[in-house]
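One chain follows as structure tokens, the form predicted on its own.
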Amino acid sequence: MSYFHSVTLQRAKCKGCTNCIKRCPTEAIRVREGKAHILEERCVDCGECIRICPNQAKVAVTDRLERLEEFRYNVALPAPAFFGQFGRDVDPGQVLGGLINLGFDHVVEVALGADVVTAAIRRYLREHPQPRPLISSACPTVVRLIQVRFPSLVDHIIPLHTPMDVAALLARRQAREQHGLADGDVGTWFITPCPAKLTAVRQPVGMTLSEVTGAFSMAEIYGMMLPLLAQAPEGGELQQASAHGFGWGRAGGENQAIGAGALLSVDGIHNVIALLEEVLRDRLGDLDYLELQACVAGCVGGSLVAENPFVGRTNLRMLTERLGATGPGFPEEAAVRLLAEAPQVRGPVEPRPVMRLDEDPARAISKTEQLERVLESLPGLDCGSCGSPHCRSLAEDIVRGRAFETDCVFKLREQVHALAAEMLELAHRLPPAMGQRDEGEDGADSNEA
């Protein structure tokens, strides 16, 4: 299977340091021949390597604004986190008007899509008592993380469209009904806080095709909009989402919108991993729903945002407080009907068991035993000097044929010392024809004729 990834490596900038291999949550990076190498089947586009790389060698490839020329009618889909990038006194209508000034024909808030999904989640929680806890499908990094690292938990992911996809559905429906446009004439463009959302557009999970055309970097759009913001027309008529919909952009906002049941929110991918391990141990069955977000502070903490995550979270919280009870929300019946009418049905998430050593169970067991033997021979220091994240991953790479035992500098030193000792011993030995042997060698006197 081929994989699309928004996160890519700029080899010319890579210095071969091991910062990225230590932070990758799926052990998807190796350093080989002085350069980082991304294992495509394991990468979940979380953006951790982008944050940690001191040389800016990891980048997220997003769409360019010039692509608007490909369509007759273009709709911006700003993520809720986008509204947290601006000052606390900036009105959402002003931001929406600024997007129109930037060249979009229309705007549909992803926060409105969040209102729809919120209503559908409430219904789903009531009608589906098992399994528990259910897991939000909103964060594509978390969905892919479960596919790769926790494949037995895929049935816990709630099979509902994401707010991004629902906003695109609404945008296309409005374009058809109000302007008589065919879907092929309409471009729907998500303003993304993270690379994983673009990956979800190009290679969606649970669907064959996304309703979103492409995605622009939030930081890039923010930079373009700042000079236009003061002259932006009031876009109050464009704002349709409720305060709860905007709240989805920060950690805890999704659960706050749902409002009922035993709900838990966790942000930061390493915290998410720790929690999923608890789910795997069947210790959280008393919870109804998990809002899991890979980025610290939620989507406002994505690797493509412009504002500090904690400032953005505060801006968004104050915005929702200012909006209060404004916005109609979305009736459950209408939400369920809208999702049922979607051209693409959100199907179950399939596991991606790339961590298995072999497809054949017997060979996999044999390789696991081999891995344990190799691991026992390694020093267990997890230094990363070999280019693998830790000793266990090096042992796995050796078993898979991707590395050698001598890639470990300590094992290499042992072999060099042994070789040096052997060479030293050989250096003191001379062939019989080149000199006298030591007295008593082979039990005979060296002076004997």
Given for the second form:
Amino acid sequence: MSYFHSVTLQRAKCKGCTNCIKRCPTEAIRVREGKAHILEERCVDCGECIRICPNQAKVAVTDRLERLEEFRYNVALPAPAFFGQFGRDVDPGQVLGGLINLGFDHVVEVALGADVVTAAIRRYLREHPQPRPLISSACPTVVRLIQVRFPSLVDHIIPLHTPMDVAALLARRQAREQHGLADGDVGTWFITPCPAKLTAVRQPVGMTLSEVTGAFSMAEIYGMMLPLLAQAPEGGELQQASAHGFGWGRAGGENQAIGAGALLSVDGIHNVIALLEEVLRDRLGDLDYLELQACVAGCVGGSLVAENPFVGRTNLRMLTERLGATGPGFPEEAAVRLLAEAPQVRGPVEPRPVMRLDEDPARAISKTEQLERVLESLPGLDCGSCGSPHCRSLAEDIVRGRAFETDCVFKLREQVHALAAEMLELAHRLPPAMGQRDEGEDGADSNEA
Amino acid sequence: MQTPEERGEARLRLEFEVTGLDFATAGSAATRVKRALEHVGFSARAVRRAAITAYEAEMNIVIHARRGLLKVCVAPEAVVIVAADEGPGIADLELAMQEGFSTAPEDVREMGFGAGMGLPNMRRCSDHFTIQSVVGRGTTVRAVIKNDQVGGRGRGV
Ligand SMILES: Nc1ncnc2c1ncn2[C@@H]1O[C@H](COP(=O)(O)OP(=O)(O)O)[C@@H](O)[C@H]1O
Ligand code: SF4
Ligand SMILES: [Mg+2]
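Next up, the form predicted together with its partner chain, please; the one we just looked at was the form predicted on its own.
Next comes the full complex, and the chain you just saw is listed first.
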């Protein structure tokens, strides 16, 4: 299968440094012939390499705003994190109005989708005592991370639509019911904090087709909108989401919205990995629900977000407080009905194991044995000079035929050293025609041709 | 001549030393076992069951014994995990196997261990499980976990 990825490499800018290979949580990057390469089947679009690359060679490909021309009616779907870009002096209504000013015909807040999903999660937790803990499906990086690095945990992912998908459903329904528009005339555009969400739109997991048309970078939209904000029409009537819905944009907000149960929230992909190891070892079975976000501070920390993640987080928290908790939120019955009416149910997530060394189990065993042997012979410094992130991954690459032992600079030196010693040895041996032979050596054969 | 793979005798053997009360590296042997099974292509379910078993066996040496060895033998159809330690041994095996029974000291419990679920979980996760112990000498746990249909989805644990 071929994979779409929003995260891509601009080859010309890559200097072949090894910053990204060390940071990648799925060991999906190698440096070969002086340039980084992304292993498509392992990349989870987390954006860590975008953040760390000193040369801006890693970029997130998002849609261009010109694509609005392709549709008769365009709906903006701002992520909750978008509202964290603005301070106390800006109301959600102004932000929504600003989006209309940018050229959208309508806005449906993803925070409203979050209200719907919150209600559906509460119901699901009550009706399904197993498995535990369940894991939020909202962050597409986490879902993909589980597919490739924790394939045995896919059944822990709650099989519910994400707030983004629900917002798109609501937008399409409104366009159909109020304007009589056919699906093909309606563009639904997510304003995304991260490349992963664009990947989720283009290549959804657990569904065949997303209701979302495309995604615009949050930082780009923010930049375009700022100068227009002052003259934005008051979009107060566009605001439908509850205070808690906006909270989904920051770490802890989803759990706060759900309210009841043994809930745990973890942010930052390396922290998420450490926690999933514990889930895998079955040590967290007394927890009900895990809100896991790949980005530090939550979606406000996405790699396409303009504002500082921690400022964004506080902005959102204060927004929730300012709006005040609004009762029970979206009615559960209505939420469940809405999700049931979706053209596609959200199916189970398929595991996507990437570690297997060979299709044939017996050969895979031999290769794993070889891998352990090679690893034993490597210096264990994990220096990355070979272009693989760790000695272990170089050993894996060697066994897979993608690298050589001499790619390790220390191995290479060892071999050069041995070779030099051998040459020196040879240099001391004079050809028979030049010096005298030692007595008795090879004497018997001396007459043969 | 046939290679060992062709004769269906391919085996991967791994061995790790485990040191009592070394919490800094505790769990690392189990992690390497898990990695190896992923490389071999064990089903997701079998990998998880083996990971739980290896982890609990390793932790029992760390928490309850002085030192031990975690030995693993991988064949295409199953993995055998043996944890043998030099330690105090277990006087009443039946009691030790009960859910919730633990003699872990207070400070270890404070670290989040000692729920008394290790041995029961190991038995639940393995297709074949034996435990032998001599008081004052040590304990040996042996678990066999079958590889379900290779590459299979394999639900639950
Ligand atoms: N390797 C061992 N050596 C000595 N005692 C052990 C060993 N493994 C288990 N035990 C005993 O069995 C009890 C139950 O073990 P287990 O179910 O793993 O729970 P826990 O480790 O949380 O105490 C332990 O508290 C300990 O008394
Ligand atoms: S935490 Fe939010 S911004 Fe970060 S990858 Fe996940 S969905 Fe995207
Ligand atoms: Mg134990």
